[in-house]
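Only one chain is included here, represented as structure tokens and corresponding to the form predicted alone.
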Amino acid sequence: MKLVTVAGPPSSGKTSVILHTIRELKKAGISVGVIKFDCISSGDEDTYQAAGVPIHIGLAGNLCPDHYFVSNIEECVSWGLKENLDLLITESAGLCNRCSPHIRGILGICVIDTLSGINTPKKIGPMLRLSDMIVITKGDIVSQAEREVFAFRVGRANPSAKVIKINGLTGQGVLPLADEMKNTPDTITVNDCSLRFAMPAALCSYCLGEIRIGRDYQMGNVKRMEF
């Protein structure tokens, strides 16, 4: 099974690029499952449900969102292979700004949309930084001049990242990221990899530089999903 991240600001457009490339992928006969992070509420069950993809929602509740993820994600890719997927795609939204999901050797996305100012892309951090691929969004409402500096501070931020642009609504463009999921390498397990970033301080392992993925390398705060 392939593991993906795919993490941007609340409102970026995540679901419906990913949505879109789902599509795509059906059409090869990839099968593809999500699970979604959030924090208090997600809306997005019924829109997955609703395409006939395979939906698990985690709600943080009061954790970080990204400590929550980071806690998780080895049952997360368990519960994939259980459901006999192709492709498990993981969505969070990084509300802080601060923290990063993506692992290393795993692909990991930035959804990130032009209607979120030009100085974005330097203030959104390791999510963007440390991304292997950068989506940028809605760029079919703004002027030919706003896309391009945006996109030139986008590559500022993370240069060695390959940038590319849909559009939501038709999901045109997807393509390439679709044909990027297709062949990332297979994954049957996280447990000893090693996110990209230290996550800030607070209350668990993780929050005290802890990087390794697994249940002997968490302490103090954690909270488990239910399967």
The other form holds:
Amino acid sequence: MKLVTVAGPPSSGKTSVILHTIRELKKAGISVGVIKFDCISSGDEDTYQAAGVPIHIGLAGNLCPDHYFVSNIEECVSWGLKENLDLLITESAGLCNRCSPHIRGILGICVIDTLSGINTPKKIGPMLRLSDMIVITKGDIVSQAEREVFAFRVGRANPSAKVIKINGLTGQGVLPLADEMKNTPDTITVNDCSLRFAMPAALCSYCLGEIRIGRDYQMGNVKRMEF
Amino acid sequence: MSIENTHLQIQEGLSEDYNNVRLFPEVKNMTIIGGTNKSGDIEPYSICCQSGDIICLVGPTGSGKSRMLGDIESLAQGDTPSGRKILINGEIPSSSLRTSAIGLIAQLSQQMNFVVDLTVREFIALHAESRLIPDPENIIDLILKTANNLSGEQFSPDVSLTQLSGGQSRALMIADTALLCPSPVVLIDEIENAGVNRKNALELLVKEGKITFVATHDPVLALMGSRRLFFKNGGIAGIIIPDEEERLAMRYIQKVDDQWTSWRDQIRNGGVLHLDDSKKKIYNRLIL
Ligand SMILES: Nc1nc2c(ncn2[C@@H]2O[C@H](COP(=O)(O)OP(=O)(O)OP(=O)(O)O)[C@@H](O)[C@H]2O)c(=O)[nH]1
Ligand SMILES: [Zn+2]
Ligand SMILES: [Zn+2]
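Alternate state requested, the form predicted in complex with its partner chain (shown: the form predicted alone):
And the full complex, kicking off with our chain again.
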């Protein structure tokens, strides 16, 4: 089974892009399932189900979705194998801009939209910088100049990735992404694979759920401002 | 400074990095090889377009104009619903050309907007920066001048993009695409926005040597093309090359259109329409 990780800011068009890609892959007889990582529930389960795509949802709650991802990805792969999938796609909404679900040796895709602002490519960190392919969506509603500026900045933030444009509404431009997924090698297990980026760990008591303010409640790695 | 000179300067001022931005070869011509229409009938046309050509796409809504623009944008290779194929300089484009993000193809459409919050000047400078143009002052001035010529209402470089009227921002988009976008092919989807001189806009793109495709319901634009593709049921149903008669009709329609524009501007600016005696006679005859 092939495994692909797709990450990107909320509402960047991940689900739209994945669905169009799956439509293309189905034509080639490839069976695809999706695991969606989110914090709180989204309507994506219904969207995938309506499209006849096997879907499993993982809700991270108050954990960082990427941390939650890495603690569960092995089981996800087992699920995919059990479902007899040819390809398993994980979709995660990157929220904290410091983490990334991309795994060494596993195709990593970042989806980012032109509406998110021209400084976003620089800001969103490892999920873009360490991906193999970057998909730019929503180019249909901004000026040509902004599309170019955006693509240029994406290229600067990650010079080694392939950058493609996809219209998430029509699916136009989806073929190169489908080809990339088709050609990615099979994975039997992700056990012993490594993340491409060491995620910031839980540092302090607040990461563990503390809400009260005051030195008495602060434990672990606490960094103080200088005045 | 003329457009040619500025372009030369841009070329000379480019750093090595430029090659990373410009991922495509010079485009002398582009060929569209017909596929099938919505009923699966063969589309028996192959169209070769040269640099400087304007190809107009006409036909009712839903007849396949957008599908054609989509095929061109993605440099289709028989892998889209239409089955069309696009060749560049007579050859199948490389896969890197097909997937390059700063592409061969630029687009202008009615639903496109400026979304960054910058002044006009800052915005053009930003675009110039992404083209690695070290000293953008000349190109900024040229784009501003051109955009102001295309738009009836003048605007200053220090106004915010979000404050531009529909016509002004369309004019700026066109001038910027013609003068600063590297793409040799431009797709235009409906620019009949009031307040833009469409004729000058198209002439500007032609002057820049671009291959321009225009999907339109506007007769003035449609007649301006060197060829006109007529769409029906998702495919090309005919190709019309304007003849002498059409060219004469076009010049007349153009005149009416210019007259219309000037009246609109007069009325908008609080003016009153005056007709001299010969005009009065003509109009009296025409409205009978
Ligand atoms: N105009 C336009 N809209 C798009 C495009 N791609 C996606 N959208 C719209 O953007 C919205 C969000 O798209 P989704 O695919 O749900 O985004 P997502 O990244 O999966 O969102 P989350 O999973 O909630 O983070 C939807 O309304 C889409 O229809 C595009 O290329 N152009
Ligand atoms: Zn995180
Ligand atoms: Zn913490």
